[in-house]
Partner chain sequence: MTRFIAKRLGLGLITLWLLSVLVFFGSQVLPGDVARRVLGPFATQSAVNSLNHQLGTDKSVFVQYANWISGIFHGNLGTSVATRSSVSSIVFPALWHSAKLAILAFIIVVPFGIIGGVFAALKEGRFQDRLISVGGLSATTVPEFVWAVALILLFALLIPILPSTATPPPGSGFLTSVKFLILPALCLVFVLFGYIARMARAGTIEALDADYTRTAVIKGLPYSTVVRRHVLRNALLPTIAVVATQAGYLIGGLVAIELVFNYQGIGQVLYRAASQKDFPVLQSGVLIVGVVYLVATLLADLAYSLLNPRLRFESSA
Amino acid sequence: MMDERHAQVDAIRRRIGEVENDLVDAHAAGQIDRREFVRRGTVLGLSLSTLGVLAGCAQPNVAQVSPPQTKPPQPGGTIRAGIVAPAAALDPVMISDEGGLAVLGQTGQYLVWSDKYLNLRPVIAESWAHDHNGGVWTFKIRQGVHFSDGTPLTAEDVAATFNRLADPVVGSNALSNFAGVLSKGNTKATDPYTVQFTLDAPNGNFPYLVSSDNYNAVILPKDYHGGWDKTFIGTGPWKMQSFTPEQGVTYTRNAQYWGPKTVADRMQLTFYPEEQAQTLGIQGNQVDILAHYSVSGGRALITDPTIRTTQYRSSSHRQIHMRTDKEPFNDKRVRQAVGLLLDRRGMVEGLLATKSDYGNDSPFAPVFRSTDPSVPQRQQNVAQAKQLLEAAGRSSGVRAQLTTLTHFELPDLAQVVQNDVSDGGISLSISILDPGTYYGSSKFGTSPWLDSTMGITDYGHRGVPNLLLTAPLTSKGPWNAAHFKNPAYDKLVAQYVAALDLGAQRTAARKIQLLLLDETPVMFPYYYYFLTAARLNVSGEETTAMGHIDLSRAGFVA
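Which structure does this chain take on its own in the form predicted alone, if you write just that chain?
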């Protein structure tokens, strides 16, 4: 048996490339653990079965807060889930919120699925591979897939989808993912079931950018021109039966689906405008599953004996930005002082009931394996903060306005920040806006998010840090609320993005982490766990820290 296994391994190593063999060597030498080996291998296009032969199964990045439901679900019935209400019109090209994402994922599908372990699984794409430097990626498209209207899916639909998303004229939400990565016209169908992406620059994590990690990357027909909310067209296991924008969606099984039929006959998504209603909904048996709840709004669910809670470590976080081009934060000593005044332990234990990892003022969350854990964690140090403020000529005090939005624990976080920084003589006034006002344009033609001197913004989970490194922090980043412009940082990010192997990524990551600790344009106080709730008689649901909820295999136990 051992000789047979060695022969399998040798055969695999002969057919895979140099980068892939370096990954195998790194795992064999103990430089990376099994979980990272599997995660990284899926990025490079190795199948889970191949990786299983090479290294066995990875350790999951998931903990059950309540005992897991291990019984298989019975066929039939209607499975019901509660989600946060979508914040805007349901257009796959423009969706940018968790509620919209959850709706989109029931009938729409991605080339690749990024699961709760941060592994990549084939969906519409059967396999993928890269050239020698990661500048060209080729995806093989699954045959026999049909849209819900019966139209066959081909590589032309895939190419059109990504050329649409990369088109600045269209203005899709995905432009933040593709800026400097993929340009319109550079995705081509080379045959009916092969798609080639020629990138603007090499990118070692590119498969994540066309996976379910990208809200908008569901595959649409090549002739799509809007009106998705009338049809919910897609290739997924469900088909829309009825839709009420204020209430929710009812789905039936999609007879055109290429994969296994759904366990339940029907599925309902109920929209909740605020979190307290969600909590009451599952406790009152109005829904069977909550796709996502927070400690601040659903603390009672954690200890409810009728509810099963699952938590995932994630890269979901809050960013506290400071305008680097405006007083008082144009002096980095003032920004450093603010970072040193934050009581992160108090935030994690008080606001989040310890269900969080500590943030260290960079996008490199502990869940990312490319994060260098040897970089010292920033701790609260009031005395050092006061010294920095004195050196900056601010010993008499600092005044500024802190702007945030009504979302989960953000208003409470704003008050904690206000209290923490007052120990150093910094006085913050707080402005709390509704999400539409915070992110949108005001009557004066400005965006409070991008124009505020200091603000707190919510950021969702990603399987890799690429988007979090570029959009909010590079000089031309579209989400750069700190107005941070640092050529050295931009260069390091380019090095990180181009790296194909973990060692090179971690080398660049360490330099980025240290640079951001020094500059402190944005503070990352914590990375909170993603919590999902289900009633005890439910089995088979799959959620991810992105906010996806897959109920195709979900149902009720006997």
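With the form predicted alone done, generate the form predicted in complex with its partner chain in the same format.
Since only the chain itself is given, any partners or molecules it might have are not part of what comes next.
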């Protein structure tokens, strides 16, 4: 028995590449746990059965990854879900909001699905592999997949989809994800069911960029030129039956679907313009499921005995930036003092009703495996903050304006921050803008977000911290609202991104965490949990921390 397994493992280890073998060694040496081993393995393109053999048993314990909480659903019926109303026109290339992507994901499908634990699962892609350093990735495309208009899906469609998203002229919402990774024209169909991505630079996490994490990347027909909201064209398990802008969508089962047929016969998405209305909607039995709710708008659901809340960690968070190039925050002691004045316990336990992890003022959320948890958590310390302010010659008080936007608990957070820092003699005036005004053109000079002395910005979930390390914090970062310019930091980030194995990533991560705690250009007070609400008679829904909701396996329990 043992020998047989050894032989199997040896065979696999000869077949897989250097990076995969490092991963197996790291697991064997106890550097990473089983769960992380499975996750990294799926990213690199190893199948679950292969990973199972390598990890030491026939199959990885999937149940442990996704514990069953409810009875299985019975077929039939109409499942009704509530989502926040899409903010703009429904065009897969342009969608940039949670409501939009939730609609997109019903009929649209990705090459790869990134589940809530960041494991990757093949969808339109059957398997994938990379060259020796992760510079070229090859995806095998599933056969027998059809678009809802009947045309078969081929590698040409996949290539066209990614070339479209990477085209600066099109200006897709996914462009920032592909910057420096994938350029237009570098995705090619090498045969009708094989697609090859030639990257600008090697990238060990590339499969996340073609997964549901990069939510614009649903596969569209190669001749797609707008007008998605008329057809909802896609390859998914549902077919759009009717769509009323601002109100909702109804779906029926897609008879042509390549995968298992949906559990429910029909599905409805109801758009809610306001989270409070959404909360009343599920409590009043107008919908069965809410794809996502926040503590600020749905606190009533947490304690409701008729509602089942599913929660999981995410990297979604709020960034409180301080302009490092402007009075009064150009002195790092003042910034540190602000960090020490924040009452994080009040935020996590009060504002978020403990539905969040503590943030330690760096993008390394506890959910990321590369995060070094041994870096000490910054705690509230008013005395130390006062000392720092005194050393900075600011004991007579500091005045500044705190700008933020009307978005979930942000106005509340601003008021809590205002209160917390007043303990150290820092007096903040609050300015709350609507989201459009706050972001402006998102260019320096014409965006309150990037120009404000101090501001609070919402950041959505990311499967890997890469973008969070670069865009808001590197010297040339396009979202660097703190105007933080630190060559040592830039160098560490470059090291982190290039690192293919977890050990190297963790080493760089620790240095970055410590540097950011010292400099404090941005504060990350918490990483909130992703909350999904369902009525007790419903089961089988699957959500992601991006805001996707997959209802193909959902239905009513008997």
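Every value quoted in this text rests on a predicted model; they were computed, and no experiment measured them. Only the largest set of C-alpha atoms that superpose within 1.5 Å between the two forms is called the rigid core. Residue numbers count along the first chain shown, from 1.
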Core superposition between the two forms, C-alpha change of Gly76 at least 2 Å: no
Core-superposed C-alpha of Leu402 shifting 2 Å or more between the two forms: yes
